[in-house]
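Just one chain is shown here, as structure tokens, and it is the form predicted on its own.
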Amino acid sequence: MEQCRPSSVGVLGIAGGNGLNHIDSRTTTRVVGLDINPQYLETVRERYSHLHGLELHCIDLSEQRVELEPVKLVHAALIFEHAGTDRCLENALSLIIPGGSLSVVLQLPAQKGPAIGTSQFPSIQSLEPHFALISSAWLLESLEGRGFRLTYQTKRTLPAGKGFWMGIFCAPKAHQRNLE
């Protein structure tokens, strides 16, 4: 799947920066983490030196505008359930490269429990008030209407009874970017 190996990668939320240590970086030259603390930038700085083309930005995806040169594959994995699809959507769509591609991972409605999980940090927790569910309908038919096409899904449930759906779409070759 040639989505899966782009030259360049945008990981919005990208905390610790778990995964990171999957990317060939003789394929992938570029890789832009975008996260709103600094603390997990700076874990991911530590934790990956090694990672030529890293570049790490502090910015709130849900508030700030995103002005970076685009890339290759924009992933946003559980991140717009907490900076919401306004002002973040916009960002990912502005960071993708015509014809490229974003890939979406979204939470499902939890088939018992709550939302966000019982952990032991309780920081975990103070994200609920912040925390809210997309449809992966309305995303798609949101998405198709902008000319990007899904090229791929697929649905997890966990033992926990959570749920999660991934979809990757491409970005149509004259994609404008929206700069405002």
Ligand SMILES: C[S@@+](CC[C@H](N)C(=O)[O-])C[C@H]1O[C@@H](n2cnc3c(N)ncnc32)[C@H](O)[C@@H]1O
Contents of the next structure:
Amino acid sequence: MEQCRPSSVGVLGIAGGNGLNHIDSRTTTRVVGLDINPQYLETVRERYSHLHGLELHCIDLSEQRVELEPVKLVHAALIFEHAGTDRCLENALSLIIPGGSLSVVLQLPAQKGPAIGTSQFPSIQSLEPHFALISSAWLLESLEGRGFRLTYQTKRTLPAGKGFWMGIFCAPKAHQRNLE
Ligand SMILES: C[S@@+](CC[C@H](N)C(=O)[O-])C[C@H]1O[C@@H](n2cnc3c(N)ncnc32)[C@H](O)[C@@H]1O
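Now show me the form predicted in complex with the ligand; what you just gave was the form predicted on its own.
Shown next: the complete complex, the earlier chain at its head.
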């Protein structure tokens, strides 16, 4: 958030809303949370009832189309691994206003441990049903091809060995939104 300070935020796969406590309501006046799990959304509603401009929507991001007023920042953390990069990525992009930002967190392949089978798709390595690692290089190339510009990236490793990549992209001033 320090990177962007947006007036509106969309959180894809919001789960229980961890991290929403860092939102500065003086700056961010609209917070749109989306998740497939209605119980998670109820938890967020209870935990953050005080948060101004909170909107929660139950949606399957891999199947349904997001038709909401776009926001300045879409935060997509550990969602593409679950919801894929087809409809879900289109939904993420369509929710960003032109010139807005997209922040993505992806889980990195384990450094050690059993080898992971490679799928026929270059972006995906399957681990288990409903979970597939997404290649940050693939995402970068895909988004740059659509005029998005990477403005920040970092990698973090947890003591247990799991690693994460985070990238923040700036959307083009006029990017094609999924309106078909
Ligand atoms: C691994 S959690 C990530 C939670 C949070 N974004 C974070 O980084 O801590 C994945 C979240 O995505 C939601 N999710 C999974 N598949 C989804 C889908 N197809 N549409 C919408 N939400 C989905 C899950 O319910 C869960 O809350």
